[in-house]
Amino acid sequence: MDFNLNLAAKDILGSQIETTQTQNGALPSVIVIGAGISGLAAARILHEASFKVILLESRDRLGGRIHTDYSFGYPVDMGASWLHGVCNENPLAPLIRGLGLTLYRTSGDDSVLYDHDLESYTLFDKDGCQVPQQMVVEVGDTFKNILKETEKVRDEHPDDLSVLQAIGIVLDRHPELRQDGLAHEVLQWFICRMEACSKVDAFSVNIDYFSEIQEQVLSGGHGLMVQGYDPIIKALAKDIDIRLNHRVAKISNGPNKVMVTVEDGTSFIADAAIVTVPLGVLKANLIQFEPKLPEWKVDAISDLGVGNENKIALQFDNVFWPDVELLGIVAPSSYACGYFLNLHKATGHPVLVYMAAGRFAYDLEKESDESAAKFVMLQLKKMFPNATEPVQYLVSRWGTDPNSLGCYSYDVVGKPEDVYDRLRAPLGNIFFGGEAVSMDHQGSVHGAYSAGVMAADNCHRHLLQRLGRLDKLHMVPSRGEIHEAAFPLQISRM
């Protein structure tokens, strides 16, 4: 199928079409699918070799699973928060230097959780009592052991397991590591912070998957932005041509030219397309590929995971609430466990986020945003009986919203090895990219910022040496250069 349009076919099809492509030896055009961090750095990479571009995005705002909220009068991430490698070597620092964002520390290298060290929680029982400190360290340094175990069922084990599954064999040949009573509440706490590094539970996600995140983690611990990932949606998007609104329903891949139609019938028409839309939407199947795509490329869409995590933001008059960065509520189960993020010390401002992961997270789905508010509420005044109510509250549903189907994706029990190469294999002059298809880091923000940028060097690779213009490679900037700054990251821990 090939999308050189002539005069005839341009008077037949009118302007339901545009194309983004001219003739007689003009530069390269691309289509980028999904305004998230992914394409948006793949638009800004071609964007600045001079390529022609335009930006397809479903929604009526940028950044896709980057949502900075503004309604309390101040920046609230409701979707992704942490830098995740706090380090100049996180491909996204030249960018957060550059832009004089500042960091707030919540980890060091040797946290044993995703995103948070022991010593800054407060842990209160099903009744609001509170769990005496020496046993939430106690209980972690017992976690931390288990996991050391884990390492070696792993390692002897040529079948996959599940984390739990794991965690069950180690319990079982270790009966000393066992907890009993609150303890055990307070460990079945730490697995659910555990299960939120994957967004989804820990009876259905690989054990490598977390013994690998833990591997290749960048260095400098993890850190929220104080400021919201905002502006650097804001400046990755500056100058680029974006289409707000425009749900993509077909991409049509010929021999030398794509063709993308969006949901009212507009299409547009390119040299080359990216796509970086979340994999829950590629699993729904609400893109229609054409031809089809092939059996090997289905198969690793299906092969992946994708879970799920809500936030509840609750915005109060005043602090009642102990100056930690988490407040967990211990149960029986990983599934009853919860917490609350205080975002009154990374950030100064009165608010405490709940957060719910996995299957938790899409039963909260099935609730009103009053009934999910006020289920939050009792928690918080079980700890705190004299609580005060929010004066606005924040609700996210990433699992049901169409635009995203989930957070983002996981390896499941069995998963291939190849998965993750078969997924960001592009097929003719379509290119993938988007935080699952990322080579080391999926699940987080830098690593969806890498995929887009490698989408956008692969696909110009391609369209240059197909129209012979490989002398041109030079013109696509490092990832560092986008926005170099000669001073360091600003990081605070107070």
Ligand SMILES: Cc1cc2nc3c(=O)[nH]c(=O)nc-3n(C[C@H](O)[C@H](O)[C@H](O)COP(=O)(O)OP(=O)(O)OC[C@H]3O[C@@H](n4cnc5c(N)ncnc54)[C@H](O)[C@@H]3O)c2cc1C
The other form holds:
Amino acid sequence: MDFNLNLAAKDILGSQIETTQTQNGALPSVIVIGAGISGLAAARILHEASFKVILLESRDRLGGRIHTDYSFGYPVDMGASWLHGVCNENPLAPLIRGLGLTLYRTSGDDSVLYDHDLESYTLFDKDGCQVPQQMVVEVGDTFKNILKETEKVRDEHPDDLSVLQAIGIVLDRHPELRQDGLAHEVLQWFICRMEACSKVDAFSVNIDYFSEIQEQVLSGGHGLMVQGYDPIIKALAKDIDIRLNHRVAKISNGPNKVMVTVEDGTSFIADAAIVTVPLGVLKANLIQFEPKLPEWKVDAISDLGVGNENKIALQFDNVFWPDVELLGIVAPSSYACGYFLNLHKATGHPVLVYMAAGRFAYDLEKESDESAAKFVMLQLKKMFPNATEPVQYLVSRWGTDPNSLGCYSYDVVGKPEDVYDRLRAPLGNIFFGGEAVSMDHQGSVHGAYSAGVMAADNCHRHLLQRLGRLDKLHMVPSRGEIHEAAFPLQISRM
Ligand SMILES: Cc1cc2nc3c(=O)[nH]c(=O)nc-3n(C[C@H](O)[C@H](O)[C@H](O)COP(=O)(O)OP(=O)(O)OC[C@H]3O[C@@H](n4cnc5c(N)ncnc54)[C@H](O)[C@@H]3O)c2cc1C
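What about the form predicted together with this ligand, after the form predicted on its own?
Below: every chain and molecule of the assembly, starting with the one above.
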């Protein structure tokens, strides 16, 4: 074994070692860490290129921040639920088509707030009175104008600005865009929804980042995965050697081998490793790297932020709410606003999903499931005093779950230009995947998928070159038969 034993001596003593190393002439071996969509995509590509692949996952389930829960008797996504960009250019489109999955489109290309059109909202004030729809549309148009003006502010300020600072400057310059009374509360609700797009409060997210999210989004609008994201996870995982309940504690990078050690001391050795754990896990130093990560990599990890969002899904035995896509409660501050996604509209199941982002999402995690559900029911009863009690509920905790430690990455104010390049740069035989290293679509499922594909392609090329197997280099890893069916995307609302 040509592994650097000096680096690994402590791990080897008394621990069980599993080698996935290359025998003479055999194809290379890779350990993928994390069975979210990024790790699964990477593992699938290398598996289909006949590499020996082991995927180590800390949880007792697949999917990571994709978590389709079936305890209501049908799929409910407690993590990602939208496909952002319902178009053939979306890297997930071939998979979705091939699996025959249906999308429920919640917005078109030019929606003011990312994944929902203005007409799909029904808003209520704190006394349960419905906000006139005309006011919702008018304030929505004002909000669009404010956002347009923030672009000018952004261009004038070479230094970083937060979204809230930029909005403040616009309102100072254009007092006519300020809103009073109920209209002010509706404006706060739009800001609350904007915070939900980046999962972080408007005072800490970089204005460039929010504009980029809007600019870089693929065409075709946003579509809910009606059957949940789980079928994609299952399809990618098929026939892969996956070890659940394997929490990686240490990664030792030798000149020709990588040794990965899990919590119970078991070690795995391979020619290379692909790390796809969430940025929050890297930030918390839950994995020890040997040798230590270089300073430029550590800085990249700390220079990006991680936002939070939580969902509380409520299952009822009857539908007592109107047939609209989104029900919102307006308030004097964005923190106190709230909204429910009406899953009944998209799936026919009597489920409302309350969504909380930013600081509020963290605050909700301090509560027990029961009191979080009670709080949400109080909100619902403001809108519908006759609301019945839920039959069941589910509460997510993405911010404190040690397997995620947040929802997804975002640009903080003052972020250095090359932070993403440094984050995705490989270190010898260690490659990095995961949503945060995506080229253009951080924080999304399709971005995480592409980042996994990119890491696998880079690892594939690197190993074949290093191991002198250039004869195999022309073998572009296959994307598999599930990718190849050419049916149209099925969209249930156009
Ligand atoms: C509430 C919420 C809503 C979202 N909504 C959307 C949406 O509608 N549309 C969209 O496109 N995106 C959405 N996202 C973002 C999307 O879910 C993520 O960008 C994507 O799923 C990330 O995939 P990943 O593979 O990079 O990371 P993950 O899915 O987090 O996978 C990383 C894996 O690593 C594992 N892991 C962690 N630590 C270790 C360790 N020490 N050892 C081994 N394994 C470890 C984790 O358990 C996890 O399975 C949402 C996210 C959240 C949380």
